[in-house]
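Take a look at this single chain in structure tokens; it is the form predicted alone.
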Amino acid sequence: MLRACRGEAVDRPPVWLMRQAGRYLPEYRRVREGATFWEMCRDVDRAVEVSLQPLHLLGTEAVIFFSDIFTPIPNLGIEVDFAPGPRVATPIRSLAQVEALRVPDCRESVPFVFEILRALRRELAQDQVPLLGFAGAPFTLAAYLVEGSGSKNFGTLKQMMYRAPEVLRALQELLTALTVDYLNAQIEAGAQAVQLFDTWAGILSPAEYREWVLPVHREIASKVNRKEAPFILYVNNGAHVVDEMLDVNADVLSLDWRIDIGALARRAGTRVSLQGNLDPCALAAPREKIFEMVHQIARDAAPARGHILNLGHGCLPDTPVEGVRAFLEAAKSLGSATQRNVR
């Protein structure tokens, strides 16, 4: 996988799934029993166990540590709960609120994150399977912090862009500093690649993305220690901003299913590797159909500098386990003919 991230020669696309440790696995539900989601994120032993389940039970080719994009947020001085998504007790609506926040040293504020990563790296030492870290992107974190919870259109956030842009800029600046520090600390603790999740940047027009998000993505990409860990960028519902995403200078662009991966592979050339991009709902299809779709994605993505098979979003709670298994087996059935060797 790490070779594919860097555009080096591989015999076939590697494969893992976003949100691969989750409620679709009965084994996950057993470990989770009696614990809240927040408690799971802080329990080193349980987090390590569920992080490893997709590797041991299904054979994924990367392990992403179990956590949430909001894990470092409470230590800024923000009260957050899950019901089940993040809910902010006092939404950020003023510059004074932003100025009252402080970015702590995440190594001290969320030490359990790095204990989890170090434990996983030890567990994976003999497996030759990479360990992935991740963080939520500043715009997506800001969307929740300003709105107070999830939303269909994030109207309060978008109004802030026009009525009080200085508040959103200050908030994103603070969250960018947090994100860079958090990802670099994960790399120090053993993460071998890191992914930035921008779940809500897709609500923006291309012009808005260029103004509000592209500079932030570029800054993070330039400050993360990419000598030690490739940087993967994911923007959900981002087909209309994919040309702008190319300008981030990430190592890998992770794509949702709305993007024509073949067209982008030809357009991107040697600039970036690609990840994706099967619709998670397609895992409900018959095994033969999943094989057909995976093989088609691999053929389409073959002109890319490198390709990592993944979903276009995370596994859904009702995802059939047999669908996940078929997806992984289909990826492993691919040969070198589907992946261009980079000279």
Second form
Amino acid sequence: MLRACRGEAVDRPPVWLMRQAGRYLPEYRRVREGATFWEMCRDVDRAVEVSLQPLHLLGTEAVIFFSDIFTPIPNLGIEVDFAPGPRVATPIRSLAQVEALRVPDCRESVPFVFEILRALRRELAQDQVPLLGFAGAPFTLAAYLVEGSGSKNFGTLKQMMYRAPEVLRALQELLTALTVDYLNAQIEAGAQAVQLFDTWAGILSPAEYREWVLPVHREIASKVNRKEAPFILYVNNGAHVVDEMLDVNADVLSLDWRIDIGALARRAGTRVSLQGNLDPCALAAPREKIFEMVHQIARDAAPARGHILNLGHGCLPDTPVEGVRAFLEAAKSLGSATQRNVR
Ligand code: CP3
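Next block: the form predicted together with coproporphyrinogen III (CP3), after the form predicted alone:
Everything in the complex follows now, all chains and molecules, and the chain you saw is the first one.
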């Protein structure tokens, strides 16, 4: 997995799934019983247990620590709940609210995150499986903090971009500083690669992405300790900004299924490795069809300097476990021969 991130030679594409630790797994639901999502995130033993479930039960080839992109947010002074998506008690709408936020040292404000990572690294010492850290991108975090919850088109956020750009700019600046520090602290605690999730940047036009998001992605990419841990950038619904994403200088671009991975693999050349990009809904397909789709993605992505098989977005609560198993088996059935033949 780490070699593929850096574009070094591999026998076949490694495989993991975004949201691989979650409600589609009966074993996750059992551990989650009687606890709130926040309690799960803060309980080191339980978080370690569910982080390892996809590895032990299904054989994924990377472990992402169990948490959420909102984990460091309450310590800024913002109340967030899950129902099941994030809900912000008092949405951010003014400069005064941004100025009132604190940015505490994450090592002190969310120490359990780093305990979870250190415990997972110890657990994984025997396996040749890397540990992944992650953070929410400032734009996506800001989208929820301004809107107050998820939304179809984030009208309040977009109004802010045009009516009070200084508020969004100040909020993103604060969140960028938080994100850089949070990812670097995760790397110190044992994360071997880190992924930045920008779920909502795709609502922007290419011009808006260039103005509001590209500089933030570039800043984070330049300040994360990439000698220790490759930097993976995920933008959901980002087919129209993929050329801009190439300019971020990430180690890996994680793609959703709306992107032609073959065309991008040829364009990206040696600049970046690619991750993705099966539609999570496609895991409902019969086993043979899943094999066919996985082999097709691997053939298409083969011209890339490196490819990591993954979904185009997180595993959904109603994803059939059999579909996930078929996906992993299909990935592992790819031989180096398949790779060579297409090159
Ligand atoms: O990938 C993993 O296995 C690691 C854990 C992880 C979670 N959330 C656990 C989770 C990661 C990496 C995330 C990222 C996340 N969280 C994103 C970015 C990626 C994406 O999916 O777009 C976003 C936007 C969030 C915010 C969030 N958290 C939403 C919208 C929801 C509700 C949606 C849903 O799946 O129900 C959550 C809750 C959440 N985060 C759950 C899990 C396992 C479900 C909690 C539960 O058990 O009830």
